[in-house]
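The chain below stands alone and is given in structure tokens; this is the form predicted on its own.
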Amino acid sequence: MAHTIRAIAIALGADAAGDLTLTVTHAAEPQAAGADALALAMSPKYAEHLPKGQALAALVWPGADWQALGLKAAIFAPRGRLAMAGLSAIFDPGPDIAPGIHPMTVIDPSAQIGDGAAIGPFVTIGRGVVIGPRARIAAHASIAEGARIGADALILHGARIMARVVIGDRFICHPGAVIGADGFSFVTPEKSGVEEIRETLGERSEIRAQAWTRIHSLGSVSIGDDVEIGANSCIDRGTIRDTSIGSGTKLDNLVHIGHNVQVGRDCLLCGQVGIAGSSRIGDRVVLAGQCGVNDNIFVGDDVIAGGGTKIFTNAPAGRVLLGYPAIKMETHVELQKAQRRLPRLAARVAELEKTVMQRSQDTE
């Protein structure tokens, strides 16, 4: 679909000048842009490779010398990356999902679907599930028995929503994610291995047989407004009260959360973050990829946590983590400036013992 510069500025909210009923079509790299597309320059560096391409338009920093450039028209980005999200929005059609309830979709006669779904072939809605108004659920998801969806929810393919979830307005859940599965959690019938080396901290009387008895999740999952859970991501059920997420929260793809986890407001996840069971983790927290996080911690409030960081005990709020274990920023880098020296400290250690060897010998 084609927009001109002035809709596209005004849904951006943003100044434009030149001829702003130009039209575009898709936006591009500015090497790559064709006449019909709109060049994303918002840096000088990005403008530079304008003349490879044939951009009539183009999104650019404010005070940039637009005509100079080039162009006929342009739009005025104050923070580019906020101006590609309201322009990627503009420019995503979305999935491919026709108005309506498929003829191959299996619907329980007690669920409710709220007024303008559009509900995909090979799609089963359990008994007693509410889904708000304007649901777009793409082909062979699954919405279990119980579970309460709130309004303008895009649950998309092979999604699972598991028994009695419950989940807010807004919702955006990706291919293969599973909400909802039972917890991981076993016990043995006398003290297990893990439970005396967790007392002891690694002595062990013996070793012994144990046999796992599984402890089942009668809880479920309770998720805020404006949540997006990545693509093959897993929250686990609660064991007796729920496992919950905070409004506007965003896992990334492959994020696990475990039974009982307790996750704030407006955190971002990254791919591969794991959260053992009963943790909570505080309001705008932003854990990078492969981060973990130990059962019954707790990380406060806008914590951040660096790629691949491993939080064994709690975290005060507002603290920068790095590394394995966590700890702050700072130090990790003065411990990594310290480790690259010691080869060279090693050396200097040898020839130091090299020298006082051959002082003792001269002196005996």
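Output block for the form predicted in complex with a further copy of the same chain, input the form predicted on its own:
The text that comes after this line covers the one chain and nothing more.
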């Protein structure tokens, strides 16, 4: 779909210059841009590739000499990535889900679906489900009994929204995500080896045969507004209370959220992060890829953890973490350096021992 430079600039709230009636159909990197593309040249580094393409219009930095860059029109972006966000929303065609409800669906007559829904083939919607207006639900998704979802939901292929899950507005759920599977909670008739280890950090009085009895999950999952859940991620239901995800929080792909976990608002949990049962994550926490959080701990507001960090104990608000086990990022960097020098340190100690012992013999 074609947009004028003027319309795009207005949508972005940005200044523009040149022929504002020019139209573009998509965004492209400068070297790959045809005459119908808006080139992404938000810094001089990118702009130098403009001559390799055919772009007539570009997104450029404030103050760029767009005419010298050979352009007929330009939009000025003070913060490139933010303009990119707006631009990507304008040009995203969105998934192809036909308006209305596909005939090959199984929707319980008691379900209430808001106006303007687009529901694809092979979708199932259970008893008593309530879905707000303008929902888009792609093929093969299942929404189980009693789930309640707000306005403007986008639920993609094969996502599973399980029983009695409650979700706010503008929810985005990527393919294969499972929201509300049972928690992983088992108990042995007598105290288990795991319980002993937790108390002693490594010792067991004796090893006993033990079989596991299941604790069913009676709670569900509560999710705020503006939440996005990545492909094949899993959020387990709570044991009694709901597991909860705060408004504005985004989960990447293959993330695991255990039962009873409470995640705050505006967090980013990147690919393959795992949060064990009953832990609480504050607001605006950012966990990079493959981070892990132990069960039953608290990670304070504004904590940021680098890739693969394993958080075993409570983390105070604002802490920046790295490592296994997690420590302050700056301490980790310092310890890494010390560790690299460790073989050299051992050699120096051996040398000292030799010197001191030699001297000891000399004085005897």
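By rigid core we mean the largest C-alpha set that fits within 1.5 Å across both forms. Note that the structure is predicted; figures quoted are calculated from it, not measured. Residue numbers count along the first chain shown, from 1.
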message = With a threshold of 2 Å on the C-alpha, tell me if Ala7 counts as moved between these two forms once the core is superposed.
response = no
